[in-house]
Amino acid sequence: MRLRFAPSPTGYLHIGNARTAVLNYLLARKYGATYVLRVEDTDMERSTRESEASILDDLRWLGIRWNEGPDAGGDFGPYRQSERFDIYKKYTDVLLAEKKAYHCYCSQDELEAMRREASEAGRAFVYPGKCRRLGDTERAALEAQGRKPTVRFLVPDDETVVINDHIKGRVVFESGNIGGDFIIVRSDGVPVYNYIVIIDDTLMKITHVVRGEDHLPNTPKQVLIARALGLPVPEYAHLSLVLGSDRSKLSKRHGITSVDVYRREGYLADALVNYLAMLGWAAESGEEILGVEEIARQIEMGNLARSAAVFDFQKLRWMNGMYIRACDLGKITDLFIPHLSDAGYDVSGLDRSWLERVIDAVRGNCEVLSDVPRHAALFLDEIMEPDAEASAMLEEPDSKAVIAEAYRLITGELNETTCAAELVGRIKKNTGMKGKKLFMPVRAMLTGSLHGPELDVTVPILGYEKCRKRIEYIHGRFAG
């Protein structure tokens, strides 16, 4: 069994395409199949090697590995379509010689006029085959005018194409309903996708094509080309589309659609792969947090979803938060550090064990890695300016008594050894405050907020010096 993912390097890796790559990879793991990466770069104006490198980097970040590809080699290369033009030309010559394709000299203006005429008549445009039977003299005259022909495939009349799709079931197409003779080679000599994809799939011995259902209308054209060339046809599985919350095709207006942006925002690769898999499949148990190996064990090509999946950004954030909390502490600390650096925190000189205590205290509040600076600031900043809610609490008379006693203790009786264990208890004993009247003012003094980690976690991590500086600051602002 051989599967493939074939991105077009004309921009970033779209999240919908990433989902196709993920599902192909999981199926390859499931069935022990060969996974082929093919770069479809025949859009010569928009395709770039920079985009290709970016897409391959994103795939590697997702944990996807391929057996064959432009960087991995293989027995069926080249794996870039732009390097296979000589192969395609041989097949084009065969189709022309056997009268299964022909040169078309219709200009864009002429084709546009035909489209307008069809539109005004209320019918879909079908190329009428104007150039099907041009003689040598007619062709020579048109070429003398400087016209460069395209090559059109001659669609046979009254032919039925049946696709036994692994997801959609039996799908039937009639050759008369696919838009007429279609272009397979543009006037600049560059072959088009619908033509060469079936040649590549055949020569690379792809047995199963798993791709988005937006490619389903292209499939009869590809099958007809295969028949004309005597090539075998792979099995197909067309994945349901990924939609936005308004049930239109997922686009930038719905939110992030680039894998690279998810990566920079601080989503974990394992979480994103888990979520993308769930956009086309569900475990029988109903479990949603599953690793690659477990999904690969359970997934089947035949149980991929038929109906469209709605991309739920909040659910992805929730799932990512679950992965952050479950991650090994040392690993998640390493993943958080770049986001702390981007926020201006130089943590390189900090004691590693102390930094891990900080991360362990705050990661429960982080849904993405980029959340960490605003939560870790509690421990990394010298002074925490109280927010409006905390300020209101610190202005209350009972709070002023707590502030005064905290100041007396931190500047006199307590030290590095006793601060963490005794600060709150001594304030309680000496002021008689308890419950919210005790804990809220202390929290507000030390953290600038009425919300956050418990004080028995916060105070030991802050340590004596930070507690002293913060209590002195609050005392100066509120105790007078």
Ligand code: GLU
Second form
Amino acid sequence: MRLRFAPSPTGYLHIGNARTAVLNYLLARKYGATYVLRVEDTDMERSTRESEASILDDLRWLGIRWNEGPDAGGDFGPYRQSERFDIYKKYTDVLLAEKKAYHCYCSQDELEAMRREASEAGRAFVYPGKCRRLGDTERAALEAQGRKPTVRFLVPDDETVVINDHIKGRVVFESGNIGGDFIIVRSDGVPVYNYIVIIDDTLMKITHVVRGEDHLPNTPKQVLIARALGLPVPEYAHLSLVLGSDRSKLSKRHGITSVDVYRREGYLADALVNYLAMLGWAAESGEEILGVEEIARQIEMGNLARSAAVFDFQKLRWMNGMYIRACDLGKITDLFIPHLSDAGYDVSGLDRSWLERVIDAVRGNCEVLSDVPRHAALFLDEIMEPDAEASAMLEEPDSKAVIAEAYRLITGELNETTCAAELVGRIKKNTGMKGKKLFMPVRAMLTGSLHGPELDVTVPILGYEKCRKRIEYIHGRFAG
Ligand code: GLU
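What would you give as the form predicted together with the named molecule, now that the form predicted alone is on the page?
The complete assembly is shown below, putting the previous chain first.
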């Protein structure tokens, strides 16, 4: 079994295409299939090597591995379509020689006029086959005018194409309804997608084409080409669409659509892969948080989703938070560090095990890695400026006694070894405050906020020095 992902390097890796790549990868894992990466770069104006590099990089980041591709090599290369023009040319010559394709000299303007006429008459435009039967003299005359021909595929009349799609079921197309003879080679000699995709799928011995449903209308064209060339046709599975919350095609308007941006914002590759898989497949048990190995065990060509999936950005965020919580502490600390550096924290001099305690205390509040500076500031900053709520609490008359006693303790009897265990208990005992009247001002003094991790987590991580600095600061501002 051989599967493939065939990106066009005309921009970033779109989240919808990433889903196709992920599902192909999971199916390849499931069936022990060979995974082929083919770069479809024949749109010369829009394709770039930078885009190809960034797409491959994003795929690798997602953890997707392929067996054959432009970088990996393989027996069926080259794996960039722009390097296969001589192969396509041979097939074009065969089609022309067998009169299954023909040169078309209609100019852009003439085609435009035909299109306009069709639209004014309320018909869909179908190329009327004007150049189908040109004689040699007519052709010579058109060539003499300097016209550069395209090559059109001669769509046979009355042929039925039946596709037994693994997802859509039986889909029937009539050759008369696919828009007429279509261009397979442009006038500049560049062959078009619908033509070469099937040549490559066959030459690369792809057994199953798993791709987006938007390609379903292209499939009869590809099958007719294969038939005309006597090439075998792969099996197909067209994945249901991914929609935005308003059920229109997913676009930037709905939220982030670039894999690269998810990566920079601090989504975990495993979480993104998990979520994307769920946009095309569901576990029978209803479980949603599943690792690659487990999905690969359960997924099947026959149990991919039949209905359109709505991309739920909130749910992806939530799922990412679950992965952040479940991740190995050392690994998640490494992943958080660049986000702390971006926010201006130099963590290189910090004790690693202390930093891991900080991360462990705050990761529960982070849905994406870039949330971390906001929450870790509580431990990393020297002083915490109290917010409005905390200031109001510190102004309360009952708080004054708490501040004064905290100050007395921290500058007197408490030290490195006793601070963590005794600070809160002694304030309680010596002031008689308890419950909210005790915890709220202490929390406000030490963290600048009334919310956040529990004091018995916070105080030991902060340690004596930071507690002292913060209490002294608050005492200076609020004690009087
Ligand atoms: N290169 C096509 C695209 O990016 C994919 C073609 C296919 O899967 O057949 O949409």
